[in-house]
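Form predicted alone, single chain, as structure tokens, below.
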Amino acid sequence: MATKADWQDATGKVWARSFDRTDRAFAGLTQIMLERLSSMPGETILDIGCGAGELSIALATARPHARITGIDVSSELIETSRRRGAACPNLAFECADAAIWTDPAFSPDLLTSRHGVMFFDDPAAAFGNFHAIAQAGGRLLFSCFRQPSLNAWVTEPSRLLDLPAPDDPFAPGPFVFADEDRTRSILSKAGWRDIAFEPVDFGFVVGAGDDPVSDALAFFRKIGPPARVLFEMDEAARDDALGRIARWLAGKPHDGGVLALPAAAWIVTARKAG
């Protein structure tokens, strides 16, 4: 699973030049995030591991009046959305880490992130860090993945290719959070209230057009646990590999050129009191 270190490394610049990718799979959970903060106000927000700034640019543009950040550890990715959102005044990223940063003059009145809160190696001080520089009252939302088994995108190829489960299911990684009380534990104590959780289910886009089914192959090659493994693999090892994946995806439905998978994610909401 990526660390923070990879998403300063390698694994950000990879999601740098695949935001086009990166966007699509998570175009579903995307609207249904956009439509939960439509009736959540605020004028000062904090994109938390923002990445290539999809979700920070959407709420630039719909709220011109707000001033909106977007925070990443990924140089790769900051630069990226740098230049996606350059024609939002409104809009500025910074390359740092969330958990520790803070800036005297932003304080938000909503903190927000999709999928990028799961990667901290201590969990507890970074979401401590988010309610110490939120405003009074300011809100929290933000999504992660649930359990694993009703994420095959990232299970069944992980099957295929037996990789082995983590050796720390509560280790930084995309399934951090997948357990409700722990999270709202972690929550609570940090200082967190009003702490809900929705369970939200979307279609993981991993293909599309002519050939969807190549067209997730070379999604796999890229993205998520089983990228590294394919390239590490010698070459006889990985076209076998990627065979045992594309006969999985031959089977499942491609509606309209889209092959999209099932994830799982929860949408979590918190306050501050004030």
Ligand SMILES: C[S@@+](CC[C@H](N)C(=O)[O-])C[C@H]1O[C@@H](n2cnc3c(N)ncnc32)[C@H](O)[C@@H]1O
Second form
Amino acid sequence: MATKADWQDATGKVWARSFDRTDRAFAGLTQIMLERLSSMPGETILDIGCGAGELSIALATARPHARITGIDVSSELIETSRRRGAACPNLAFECADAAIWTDPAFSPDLLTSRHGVMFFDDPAAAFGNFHAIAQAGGRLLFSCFRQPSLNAWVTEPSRLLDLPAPDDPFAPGPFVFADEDRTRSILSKAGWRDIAFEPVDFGFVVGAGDDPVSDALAFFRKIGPPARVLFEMDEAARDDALGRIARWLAGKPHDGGVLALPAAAWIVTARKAG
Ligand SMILES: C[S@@+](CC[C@H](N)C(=O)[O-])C[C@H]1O[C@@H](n2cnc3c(N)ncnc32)[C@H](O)[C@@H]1O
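Please supply the corresponding structure for the form predicted together with this ligand (the preceding block corresponds to the form predicted alone).
And the full complex, kicking off with our chain again.
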């Protein structure tokens, strides 16, 4: 699916150029995450796999006395985050592998991530590292996708392109933490306590404006599992595939010019023993 190496290369570059589209896609989820985070204490906050930095910037703005660090493996995404967050004096971004990152001067009491924890080669080791660097009593809150069948925004274009199901459903990628029991076991073995799963449904915005279907086709050419396949097709095959996706999208409601498709996430919370 998507590995650390993909994020350090083409996938990270595309996301850095497309942050307006990805922030828009996740807007419904972001709002819910920020609501949940607003009731959690946190003075030293780590945003794991921060991407283009929207969540980090929102937290730094809401908590001017807190210190926020966003960390990501993609140098292009970190450059983009630094540019976008330049007005926040309490915000820093670092390009590093979060699975092994430590900073003795930065022990977080709140660790968060909007869909940035799903790409570790060894998730148990990564969550063990987050537990090790967290302060006693520190909180964890992250989002990830629930099962593919609840996420038509990705399953339907994949079906229309005849993409095979991944050989290993637990390989790094969007659905690696879809299974609640498996994720609970990983977190628990890593030392996390009070693990809870909140299911959240939201509209994943793929297109908007005067022609939301064309806008959505541009989205699918850049973002998500079908993007690479579309890129590698010859022009005729790509036009044919995009035509199939366009016909499917045309049947979807475009409320106020916004084309949003069903998406389902977990908001996972946990705590390090105090
Ligand atoms: C689906 S994107 C989410 C980005 C961002 N949190 C957002 O909501 O826009 C996943 C992010 O995780 C980052 N990532 C993947 N593996 C990582 C690792 N080992 N350490 C740090 N970041 C990683 C990617 O570079 C990418 O920015």
